[in-house]
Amino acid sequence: MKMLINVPETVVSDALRGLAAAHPELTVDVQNRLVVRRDAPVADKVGVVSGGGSGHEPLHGGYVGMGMLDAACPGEVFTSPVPDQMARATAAVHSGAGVLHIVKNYTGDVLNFKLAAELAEDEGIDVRQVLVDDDVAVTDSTHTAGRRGTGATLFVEKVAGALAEAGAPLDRVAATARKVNECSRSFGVALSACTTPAKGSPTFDLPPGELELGVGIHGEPGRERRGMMTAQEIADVALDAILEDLPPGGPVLLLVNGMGGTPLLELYGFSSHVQRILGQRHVGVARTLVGNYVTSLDMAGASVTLCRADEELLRLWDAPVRTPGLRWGC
């Protein structure tokens, strides 16, 4: 495999020098591995942290910014960042009115970030924390006990992000990021298999007529496999499992979210196929975003994220956001 890389020790390393040389808005802390807005902590903000493996770019790092993370902890590819990582930017981004860790449903993460926030209440500082497991293909994986935390992520760290720059308490943020998961179901399809730095190779074995049903964000094994579909076929199976058990209400957030390796030319037109499911299942659609926000490596593929919004996390998803992943309304 071709990879644009020097050698795959340094992958990680180098490419936090190539986000902080990009944004200077940002402290990044290469030998710590840490990613904090440079302006932290805000005076009287609820701090804001999220972190994991790295291969998902532009999770976490680059939605570190105004209006949604203070800081995020990025472990080496696909492996969970350490307890001292997350309790470094735990401290870096506490100003006196606590710390909300937004933490992805695999197993590394979980107990790392339940160490790191004891650490951080060992100094003083309250913590909570708010767990996502949105993705209703698997009940258990090679990662995870339970629900795999996949697309909700991007939509609890905005929504928390906004609400806490506002200024709201630590109690309040940590609900209503909870209650963005609580309404959130994702569903992802593989086209072909990621590959690490360190293997070189496919992570696992696709063969070229078929695609992996459910599968997770690296590339832990989904539901099924069958012969390759279409896009309308595959958007018809993502929307039965999510819409089965999405909560019910109004409109929602939609997610089309690439994997790394497909074409925006390919993710608009699966969209397309999505939208119009969606409007034949009397589901309104109030907002929309369609791009690799949530990625594994270069695997080809897509996932769909719906998310339940009533008007107050319609106004946060609108809120302003100022990060190198996503930025609107400044």
Contents of the next structure:
There are 2 protein chains.
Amino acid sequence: MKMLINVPETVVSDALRGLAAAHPELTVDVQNRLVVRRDAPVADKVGVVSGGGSGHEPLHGGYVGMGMLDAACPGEVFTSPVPDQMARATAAVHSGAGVLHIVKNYTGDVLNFKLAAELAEDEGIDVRQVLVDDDVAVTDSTHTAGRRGTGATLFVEKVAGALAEAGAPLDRVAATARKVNECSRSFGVALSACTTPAKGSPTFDLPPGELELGVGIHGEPGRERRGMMTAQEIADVALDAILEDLPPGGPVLLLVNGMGGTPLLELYGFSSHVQRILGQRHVGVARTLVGNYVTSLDMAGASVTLCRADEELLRLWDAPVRTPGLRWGC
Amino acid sequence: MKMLINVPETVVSDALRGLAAAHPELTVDVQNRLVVRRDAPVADKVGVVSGGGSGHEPLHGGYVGMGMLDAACPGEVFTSPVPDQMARATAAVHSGAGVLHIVKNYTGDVLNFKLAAELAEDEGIDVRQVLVDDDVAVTDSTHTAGRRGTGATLFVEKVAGALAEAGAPLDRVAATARKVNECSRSFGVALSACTTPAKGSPTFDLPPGELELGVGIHGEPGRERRGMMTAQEIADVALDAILEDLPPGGPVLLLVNGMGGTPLLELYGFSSHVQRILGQRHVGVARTLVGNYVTSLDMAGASVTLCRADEELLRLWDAPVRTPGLRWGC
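Could you give the coordinates for the form predicted together with another copy of the chain, as opposed to the form predicted on its own above?
Everything in the complex follows now, all chains and molecules, and the chain you saw is the first one.
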């Protein structure tokens, strides 16, 4: 498998150097693997920190900036960052108002963020945690006890970031972040496996003519292998799985997310089927985002995430955000 | 080759329906294949129109909106739109101040835009054309007499759009667009071929362990096939080719563009090598954009575009833009 890299060992460091050079509004510590808002810590503001394995870009480093994350700590590809990294990130954004950790539900991340929170609490920093576990495909998986955290991470980071930016206190930012997660559900599908730089070959075997329904963002097995389906059939299966489990309520935020290797032309086409089916099922779509936001390296495929959104969530979603991966209103 | 589509015949229409549903600020005519700003024609403003084959998303439909294009006309995948489409787009954005056509240098596009301009002139619409031909890799190619138009299209569309938005007259918008093209150079590399929906298999044959230096955005042959190289070596070759030909001058706008199938993690790493080499060669980088902006479906690979930018160009680059694919300042 050909890659646009020097050697596998420096992939994450090289990417961080590239991020630093392209985005002078961020402070990137390549040595310690931290991406921090240049103006951090922002006085009297709750700090919002996330992190996880690399390979899901723009998640998380690409979502650092005004109105979203204050800091991100990227691990090696598909590998949790270490507690020290997370504790450094926490200290870097701590202004006295406390810090929220946004943690995707993978065993390594959960364990390490727990240790990081203890380290931070030892330093007198008040920490709350929100666990993202929106993937309805499977309960328990290769890297997870319970549901996996996937596309809803974007919603949680955006909404929590907006509320923190507006000056809300730690407990309210944490409660709202939890509400976003509770109101969100995702389902993903893989048309191809992905290839990590270290392995250099596909991480799992997906025969020609088959797809993986309910795949995880590291290529973890989903619900079922099937013969190839049309975009419309895939949208039907994804929305069946999501809507069966989604709390009833108002309109939704819709994320039609590419896994990294699927062209935008296909994603927009897939999105048209998702929107049509939602219309038939009388689910109102308040906002739509189509693109590669929570990726799995070069995996072909897509995921759908819905989040039931009340007026407050929509207002926070629409609030200005300025990050490399998501920007509007400023 | 598995794709997230229904049938090849409806790929472009389905994508346009998805674009319409996701972006209520655009008017999408699926039947006639037009993407137009909802507030077009904007009184007293020069209209800015582009178009070309589909498969390069977000180019061009994703660049319609305030501060960039007024309309785009997408053709079938890798196929020029027809003169009627272009003439309709021109009429839809014509407010009396004239219309600029931004045309990538491919024989079909050039011919059809010429006919469209004649149709529009017959209706009393003043039309100017700027031809984009920034690709230094080859002169004359599969679909082109002269150099191909690639990454600089983004720069031309952004800068011309900003100047038109500021109320400049047609001749000035056209002259500035031409200046941006003259000050821009690109070089692309493919690590894999791309697959069109109609063909369903790779459009060219690139053996494992080889890459194509100087590839075009439809997979047209470049300068040379070579054994696989590191990201750093590729950056060296690309910048050698570009800098040899770039007019001397001030700092540059830098676009490190993904062809569609290369993960953002790799693109940022590649960009770090590009920036380091530019530093060694004393080329100042004023602004950097890293991502999938001018793509070739699922092709793995990247291109580099530099544009020498004076104060005016930088001001126009920084001006607010609100499109699905590029947004800042609003």
